[in-house]
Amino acid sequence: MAVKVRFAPSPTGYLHIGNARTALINWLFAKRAGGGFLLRLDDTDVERSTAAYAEGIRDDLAWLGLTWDDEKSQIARLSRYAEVGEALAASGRLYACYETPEELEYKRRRQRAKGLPPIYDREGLSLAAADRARLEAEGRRPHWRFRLEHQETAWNDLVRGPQSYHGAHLSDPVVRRADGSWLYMLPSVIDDADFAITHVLRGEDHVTNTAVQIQMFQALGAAVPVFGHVPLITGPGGEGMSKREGAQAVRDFRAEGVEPAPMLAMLASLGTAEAPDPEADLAALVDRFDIHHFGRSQPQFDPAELTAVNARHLHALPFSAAKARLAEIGLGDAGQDFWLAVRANLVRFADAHIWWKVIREPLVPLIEDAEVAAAAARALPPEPWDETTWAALADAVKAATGKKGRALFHPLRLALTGRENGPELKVLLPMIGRERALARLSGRTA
């Protein structure tokens, strides 16, 4: 069997962050499988759904590198739908129901009151057909429900184990409403039916639907996909990371300076045992992913730790990854020694501008120590200079003001880049140059 998944985002908002890792345990799981990821727009809400927000979710999957082998559409499919929901209700698995909203909530109260779980009373199934004409004459329109079986729902999932849920203690669900529109359950079951879909990996707040949706493929006679539900993670403070409790979009942190990479290690490692690996590629990611390795408790996504796996990518990232790149912020001059000296102090890409503008651009120095300064002015060798320059300097400021250790490197420091860390000095110096750095020992902007 052909391993097929699917992505199925609904394009109402931008992807957010929980989003984003269940695309990439879809697309790893089928990647692992050799098998093929199916990208499913969602977007039967037509009054929320944008082709803005399409683009965005396509924009940010393939940023990541996640591409897709097919694209599907729901709103393509209401005719399908229709015709799918007109055969179950002939043969009696879909039924109409004419309660309004206040109705229907006067009747989860009662049920609450009465210490019973707010099950539908398939009052819908016992009417006649001259009760729905009586209420169809006073201009209700009816919504539909799919009758379960009173019976046992059984699946082994990827994540769980055994699950299983009666159907007599589920409601019925309302599968299209009064206006016509198609709701989540039944077009997901078609569309993953006619698509072939093979595994259904998503939060586990879709658990109960699993039950309610296994129905559905035996009521439609297709093959029902394997099911796998991986705890849904939450920020560092416990909160939801959905896209309705404000979760930060992936289009965010790309904003912020986030690489791709350091966001797939951090988004797979997410619930489980490993450390995110912000050197492991796609390929990498691949060889080692096993759906089997998600545990069940719920894991923080911490957009701090995020910032440190970022940081620690660009402090491994070589030259021939850095080169084009620094071309495109307008860094095409500097070369390889200037991206080793830098790499390990960068946190963002973009922060090689800084240290950029500290050896190329004028810089108001700091002159802690002036005595320091004036040494190391007078002590300055002529150039060519090269990685053995900074100790030479070094040692002959010691030798004519007896300071060390910090007295000593830190007023250097600040008055050579202006700032209190930063990259060796034995590196950064001879790009400074001697003309720069005499004019700064000496307390000019240069």
Given for the second form:
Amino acid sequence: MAVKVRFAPSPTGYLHIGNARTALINWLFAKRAGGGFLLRLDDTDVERSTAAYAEGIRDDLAWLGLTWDDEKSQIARLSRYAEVGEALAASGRLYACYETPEELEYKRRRQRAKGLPPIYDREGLSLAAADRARLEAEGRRPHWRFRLEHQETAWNDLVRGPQSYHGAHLSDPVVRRADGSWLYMLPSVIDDADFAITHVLRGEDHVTNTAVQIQMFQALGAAVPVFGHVPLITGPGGEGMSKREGAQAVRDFRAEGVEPAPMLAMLASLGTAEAPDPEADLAALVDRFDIHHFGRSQPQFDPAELTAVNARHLHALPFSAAKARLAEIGLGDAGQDFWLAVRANLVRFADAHIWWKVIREPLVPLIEDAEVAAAAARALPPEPWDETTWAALADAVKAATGKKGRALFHPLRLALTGRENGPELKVLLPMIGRERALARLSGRTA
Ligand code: GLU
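Switch from the form predicted alone, shown above, to the form predicted together with ligand GLU and output its structure.
Below is the entire complex, every chain and molecule, led by the chain shown above.
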């Protein structure tokens, strides 16, 4: 049987980091098994779902390189859900309930007062046809619950190992509201069955749903997929991600200059014993992927670590991979020598602009030591220059002024680049060129 997984975000917001991780785990799992990856938009909440968020999710997935073989939208499948709902009602697995939210709350309060768990008492199940007719005549519209079998539901979770829940310890879930709209639980199962999903990999906030959903698959006579629930990520202090301040969405990190590869490497390693590999591409992540590498403890996601992994990624990025990105940010003329000279100084890719300007655009030189600058101006050899030019120049200035170490190098760097730090001058100087270097050492904007 061919492996098929799905990633099922609700387009009620942009792709956040936790969801991106779920998408990645599913995608790697599918690719590793040579299987398919479905993007399913859980858009039945018409109040909160928007086409713009759906487009944003697609855009972020594409940016990450997580391509999908097929896309489905739940809102397009309402008639299918109604059809299955009717069949389940006819076979007695869905039943009508008429309590108002206030009545349900009152029941739960009484149960709690008696020290009982707030499990639905199945009043709807015991209503006779005449009771229902009377309630409907009062103007009440039913909502629908799924009748759980009061038996043990067990599965072997790919991450958590053997799991089991007894149906008697769970409330029959509401699957359809009085206004006819569907809650998440049953449509998800109908989709997974109809689209032949073989593996459901998601966050552990869905573990109890799984016991219910397995019973739904069985009620539909459908094959039950294999389930795996990964622990949810937390912020750096162990706080829930929703409590975190600051960037949460993939696009926030994009805007801050994070590249897709380090984000993927970080997300793939979270919750495993592996350190993120800043040089890994998607193919490497597929090769290394094993769902059994994910542990049971909640991994912490630290944005500062992502920034660091991003920088390490840039520092090792070969020119062949940087070339197109340089062109994207308007540095299409930059060659391999430039890239290799500056990459170790980048925190964000766009910082390459800083060094491009240093070699190609006029800047105001900082003359900290006029004697050193003047000596360097006099000692500049004729071009062509190469990586040996800098050492020869520094030696000549040292001989002329008697200065060495920081007293020699700091004023030269400030005069030539206008900055305290940066790439090695032996690689920068030939790119700056004689004319510009001479002007800057002479204190002129060039
Ligand atoms: N839309 C659901 C969610 O984002 C999907 C859950 C699932 O994967 O079944 O939580």
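Residue numbers count along the first chain shown, from 1. Note that the structure is predicted; figures quoted are calculated from it, not measured.
Considering the chain's movement between these two forms as two rigid blocks, Gly235 travels independently of Pro318, in the other block.
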